[in-house]
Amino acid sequence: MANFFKKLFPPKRSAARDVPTVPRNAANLPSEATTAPLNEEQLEEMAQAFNRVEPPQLVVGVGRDQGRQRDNNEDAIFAQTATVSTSKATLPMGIFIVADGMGGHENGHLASDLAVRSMSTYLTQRLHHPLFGIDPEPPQDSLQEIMRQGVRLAHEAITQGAPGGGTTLTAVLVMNTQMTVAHVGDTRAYAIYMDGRVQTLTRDHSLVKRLEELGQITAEEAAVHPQKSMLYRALGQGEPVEADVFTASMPEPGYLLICSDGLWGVVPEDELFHIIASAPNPHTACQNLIEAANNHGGPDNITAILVRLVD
């Protein structure tokens, strides 16, 4: 990422007269035009060139529903995309956040709202002006440290503005083909690959998941355990707050899915993949995911963000 920032924001230099350059491969150009049949490989390359999107960009769908068995919605969501394209490089960028207020805790819905607002405000202030302002320059801190600080501020906002409240938080910052993830609780981030793989990127901070990791129960038993939603780590609950923060590559070709347990805990992974792969766009896929969760009984609030990098 540091090398990419150098390309995007090269050192300032004094103006100089443009020097004509020789086109790439000019030395290899034939002296006379010739014609020849195109082979299958060349035809495929041409087809890909015609289908190429310029500049590369993030296409996003969102979905949010109360579900069929809840009286209110304690999930909160934020999704924002931007693109900067210069003569040196192109940067698709996105901030995506899902928070699930803890049911049974006082101010759960307010906690998720404060978490999303605080995190999104901080990331926007730290990143949008430096990257997209009049005089852009790369951020001074690492992206992982920026994400950690955003989680800390969200935690403080909850303890001050919604005492007793708690929430999960999964936030993903996408820059070009790289994503930085900050995670607390049991909302999840998935990498969905078009070859059928559904990879869970985050680790649930739940007691039942911990029992599964220790080998005391099976994955099948964990899926139906009556205490599967009981968390040992959440924003607004306990000190200090510890977030899992890591960096990974965007699935290509594929999708990033961020969702609450009202989706992943209800709809099987093979069905998640089928719905996403068969939808014409991320927005329709999210609406179909919501419908599927409700068809499975809709026992909880349902939230999903689906992101695809198109290039």
Given for the second form:
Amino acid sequence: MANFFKKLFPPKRSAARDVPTVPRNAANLPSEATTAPLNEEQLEEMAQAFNRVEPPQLVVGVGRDQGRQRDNNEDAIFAQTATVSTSKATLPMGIFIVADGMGGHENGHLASDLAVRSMSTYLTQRLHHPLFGIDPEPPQDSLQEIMRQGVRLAHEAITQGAPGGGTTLTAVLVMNTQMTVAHVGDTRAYAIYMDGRVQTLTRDHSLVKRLEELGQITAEEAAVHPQKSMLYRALGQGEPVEADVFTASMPEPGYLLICSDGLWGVVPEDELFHIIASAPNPHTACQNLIEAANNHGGPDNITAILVRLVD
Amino acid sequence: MALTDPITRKLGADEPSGPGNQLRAGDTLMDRYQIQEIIGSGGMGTVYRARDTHFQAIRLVAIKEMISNIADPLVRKNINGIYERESNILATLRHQSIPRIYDYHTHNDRAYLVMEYVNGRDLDDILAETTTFFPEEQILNWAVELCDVLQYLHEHKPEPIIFRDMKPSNIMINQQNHIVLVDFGIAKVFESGTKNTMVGTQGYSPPDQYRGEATPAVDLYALGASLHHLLTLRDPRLEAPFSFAERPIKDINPNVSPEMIAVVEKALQYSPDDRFKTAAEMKQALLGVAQRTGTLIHSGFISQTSGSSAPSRGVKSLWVFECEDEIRGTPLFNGGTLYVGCYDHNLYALDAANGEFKWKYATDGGIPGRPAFYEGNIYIGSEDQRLHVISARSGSVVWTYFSDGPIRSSPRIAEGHAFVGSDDGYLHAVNVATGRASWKVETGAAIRSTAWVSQEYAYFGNEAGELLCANFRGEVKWRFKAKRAITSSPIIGPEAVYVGSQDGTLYAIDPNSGWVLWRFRLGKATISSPTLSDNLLFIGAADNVLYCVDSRTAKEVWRFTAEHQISGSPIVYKDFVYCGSVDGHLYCLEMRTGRQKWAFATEGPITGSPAANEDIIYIGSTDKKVYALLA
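Requested next: the structure of the form predicted together with its partner chain (the form predicted on its own having been shown above).
Okay, now the whole complex, with that chain kicking things off.
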């Protein structure tokens, strides 16, 4: 299987620049989640989809759903992409944020809303001129510093605007093939590669995950642990909040998935992969992911952002 | 006055302070240290936790109070003298596992030693509480750290320091799970005047100590005894002396590896001659256990691993070749031959197997760079302003290319071109087929940084502090400006371009835009070039430190302190980092922990980088020699 994919996606870029990139038989693809291995036709679709595109651009899908058992939605989402392609430079970029307000806290939905808005406001302010301005100059601060400061401001916004409220926050700034990730809580960012690898980029700040890391409980026990959503780090809760900030490469060929525990805690990883790999485009994939979580009972709010760099 | 009456009391200042009277919370000692609580007491006196009121920020200290009951003032004065001398020695010690001594004071029958407060618990307490065996890995990590501190003490100059009372109650485990030795010999010096007290503790002390010997072997036995206690949970104080052989570890705790048992048993040999000769040797044996059992040794001294001036432990050179002047550059291994440039103007070709001279090629200037090999030829820059291309087989010239300044960077060959920076301020792209420049980029400042060429772009620094990205048409795509010169050579990883600057920063730069992804502050300027392995970046700096930094999070993983600047560039070979220092040593460190495996002393500063091939490390030194060492 891996070899087959290697053949399909050779590291050297395909010379077929002129081949249209719209999947030919998009309508034939199953719209529902499937866990069956991909058939030849689907694989060919994907190969087509990963042919070279000029200029490189980010393709995004988002999904946000209350689930079946909650009567409100405390998840919040922000997705923005831009493409600049001029004689001077070509740049696909995007800002993607998921926040999951904490159920046990009043103001949970306010906290996630504030987190997403203050983070996105800060990032767009700091990056607008350097990216899109006339005669742009790189920002003085490093991208990691900017992300860290954004998290700090989001934390302050919550302590002032939604006291008592708490939220997770996972924000990814994509520039070209480069990702800068800021993360607090148990929302996750995944790198999903077309060879079937599903790699968790973030580390949950949850007590159960910590117990698992320490070898006190197994991954299986963690998955069904009654306190699996207890966080030891969240925005709006305690001082100081220190985000995990790191740099990573956009999975190529593959996807960036950011999702709340209403998705990853419910739908197994191999199923995530198959849903994403078999969908004709990211927004369909997101709807299918939500459907899958609901089919598993939909115990929590479900939120997902799926990003693919096509170039 | 504080000096004559060290204790001032907020309340009840008129209380007598005879023996047996302890200080109380709120008392102030020496007009400075505010007592908070008693954290230990024994026959000799009391240990207090106190706050140092000289600092605005809360600094806690431990104060050890020793009370002598010697009536004779002359003897007491004498003892105070010994005590003072010992305090002075202790105050000079610097090791992660030894609490710092801040102050001492004697007053009548009392002596006070003010030292670093260690927030932790001693192993005796931990042992008393545990109901299950400790994991071997844990004990191994502690043991390695204990050997490290014993090695430091035993190698102390001019006199070795023998701890003499190694036992669990003298070993603290701090909040970071590292060991700290407490209760130094100082107390015994004070005590020994009173009666013929045996120094050491029954159960942990070896037979030779009862004969009054104080040698390194004494400490190693007591360490072995402490390890036996930790592994078996059998308190040797409750057993007959020297009876460890009757309590084989494997009978009590079947989980302990035979390798570990062998080390402990060797340390516990009845005769000192049969034990480890030095703490270094025992540490090496423990690291060997870690290697064989696949145990991860956590970097014990994350911030303080330090180069030791100890002789090159167990490392001998396979061969040495001497040139006529300093070697400041880096050798290249290719096809069984070692090529190295020298300040005697020659490029030498040596048989890598035995160091035998093959040929030399004379330029008209010093050679500071690293040769490159391409299609049977060797490329090397010289301070004679030329790029020389020499037949690798015969050593005869193929062609030379003139720049307008000394060439101090190293050539990089890619896409049919040799890319080389010169002090003339240009990066030259020289066609290897014609020997002529296809293009050159003017940067306005000398280029001593070696270009990294990747995917149609060349990345290089200059002395004006710029990092430039140029395409293969010679057009500058972006330039990033640091605050001081970039002499360091950039490398490209999956996420970023990494480069050091003389502004004391390690930068991660987005290869596409030239934007800074993160910055990492070094203690001082650097001209060392980073190297990358498994998301770990290694770079040296003028603050004598070799840093290991996570390339994704920009967090320090460990640091290693040499005795002088690290201006050469580290290399990674088979999970070890090799790096030379101006202190003359080539260090071999475990890549993930920074622990020193060995250090090899040359007779001059090392400014170049090593080369590695087939488990052999090659290094040139300003002592004019090239060394081949077993990795």
